[in-house]
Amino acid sequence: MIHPSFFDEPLNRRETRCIKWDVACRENADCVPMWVADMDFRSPDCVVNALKARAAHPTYGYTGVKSDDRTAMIDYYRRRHGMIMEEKQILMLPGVITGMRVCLHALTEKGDGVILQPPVYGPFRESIEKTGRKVMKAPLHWENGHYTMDLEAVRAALEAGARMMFLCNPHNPVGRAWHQEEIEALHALLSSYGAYLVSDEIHADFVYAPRTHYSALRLPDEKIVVLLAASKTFNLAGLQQASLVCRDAGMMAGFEEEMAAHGTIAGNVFALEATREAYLHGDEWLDALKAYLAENIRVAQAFIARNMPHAILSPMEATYLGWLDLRAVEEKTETWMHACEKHGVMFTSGTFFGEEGEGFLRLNLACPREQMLEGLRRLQAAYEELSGEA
């Protein structure tokens, strides 16, 4: 049984090449970063242990991806999430964002539209940017902190021509773990049109009771495209591994020669040893983990609630990722970020996720709560300065 104290110890992150520490906070060595998601607590053992054991071998030269790599993976989603899926349908890849990309290329030509529901993680806009495609928004529904899929809008975009979908299942930034019939109504109305559904669940892990994870690979449909890493649930980013999950075994061909014409290859020797163990024996450890983060989401909520009486944090089922209007006392993204970094904290802008995002903040919970509530106690000296309600 893990305690709730190991998440509550200290991590001293600094002078390890971190982004968020070293990068981010160069300038201010007192800075709070509760800005890019990655988590502030230390990894399973099971897997700081196995990096150790495969470090002690003193050649690391190029290694290749085994089928135990995979039936890993398989027997942990179908173990937690219910999701099934076979090894043939399995691709390895360096992240996310890459597959999303590898996607666009195989799936549809420069000039085709690809339909977001912003306010959403800014690399998928960049990707669809970058490759030379056409952005179409369907934004989601805002009532009172609490976000929804617009159908119509999304309808309005395959009238005009979109030919791939991006969704972000658990949504960063705004909370929402999408319900059984949001998504099948959602891949109804896409099938409809002959458009391609590409789901992002990088976040699958962190759904929180009553919701479960509904995942897009449950659906009767080939050709859906499921996106899935280790990375956040288990602290790994920095070690480049994800996995494209498609049941297509034409579409599969064409995303693997998409792979070859761009180098993209995966088969990091730390990448595979780390996912694999935490993929094996992390159960525990991310149970304990998810108590956690539910408890700190509970205490900032609170915190919120008493301390900053204009604000609305979103509804939060899932992700650690909390998503703050502030549009009551300052319209201006711009002028909150100055205002938290003049006291000491770095959050996330929203426009980040789209000019819908303007006048909102995204706040990382992921880290020992008493790092969590100096953050937040600084947030709340920025938020007395801007509203005169020192």
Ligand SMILES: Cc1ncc(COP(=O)(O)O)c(C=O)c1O
The other form holds:
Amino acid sequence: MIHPSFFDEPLNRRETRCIKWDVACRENADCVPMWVADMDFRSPDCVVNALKARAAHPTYGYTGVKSDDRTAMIDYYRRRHGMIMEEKQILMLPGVITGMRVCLHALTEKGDGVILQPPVYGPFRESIEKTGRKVMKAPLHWENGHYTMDLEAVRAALEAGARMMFLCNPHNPVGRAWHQEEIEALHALLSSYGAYLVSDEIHADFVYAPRTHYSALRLPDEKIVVLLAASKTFNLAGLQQASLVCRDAGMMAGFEEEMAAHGTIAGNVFALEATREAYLHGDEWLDALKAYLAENIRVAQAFIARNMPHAILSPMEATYLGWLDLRAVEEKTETWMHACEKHGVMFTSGTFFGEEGEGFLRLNLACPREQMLEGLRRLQAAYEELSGEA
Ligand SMILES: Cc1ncc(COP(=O)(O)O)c(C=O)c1O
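Alternative state: the form predicted together with the ligand, after the form predicted on its own:
Below: every chain and molecule of the assembly, starting with the one above.
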């Protein structure tokens, strides 16, 4: 049994090349960083021990993916999410965003349109633009903090020639875990125009009861691409390991060719070791983590409702990232970022997710509860300053 106090323990991440703390604390050593999406928790002991054991062998030469790296992953996603895949349908990659670029190169041409649903994780847009493809926006529909898909906007993009769509499920930053009916309706629309669905499911493990993750892989369509990783779930992002899953053999051959053309390989000796171990033995730790995060979310919701009455925190079906609408007090995210910096807390700017995020901040709640509350108290100080309410 993993006791909640495991996650309460403060963790000093300074001087570990940790982006989250180093950037936030460059100007202000006392800053509470609640921005980039990794967690201020220790990874599970099974992972730490596996890495130590591998590090103890004093050679770190060229490394290959083994069959049991794939079978551990297959069992994990079947066990936890009812997703069915075979070994030959898995391609290992250094990152999910690398996987998106592989899809863009293999399945589209320069100038082709790719649909996004902003506000959405910024590197989606960047990978489309940097590969010479065209972003076609179908912004999510906002109503009092709750977001839904705008299928008419998706249809308009398809009418205008879009060839592919990047779905974020669960959605970073708005916290939706898309429901089966929503995924099915979206897929029916895309397939009626022959457009590819590429589904980023890196946050799949952070869907909270009563909701469950509904993967695009459950749709009866071989041409769907799903991107997965253990990196968010088990705090392994620095190791750089992800997977692309697709049931279509022809598409898989195209992805492999694309990887070879760019010299992209996944064979990091530590990443493979840690990922397999997490998939095999991480369940108990993950269940305890999710319970802790669910309580952090509840505490944050109550804190914001009590102390920042004009702010709207979107309901969080999934992820550990709160999406806070502060437009009623001040419409410019930049002003919020400055005020927060002054009060010693750092969030991700809403505009990182597109212009639809103007006036919003994204709050990373995956840290010890006391630390989260300290960050929220500092946000409250910024809120009181900008709203003139104390
Ligand atoms: C939705 C989403 N996709 C992808 C990534 C990054 O994945 P990777 O580091 O594997 O490229 C993140 C990281 O925050 C994310 O939130």
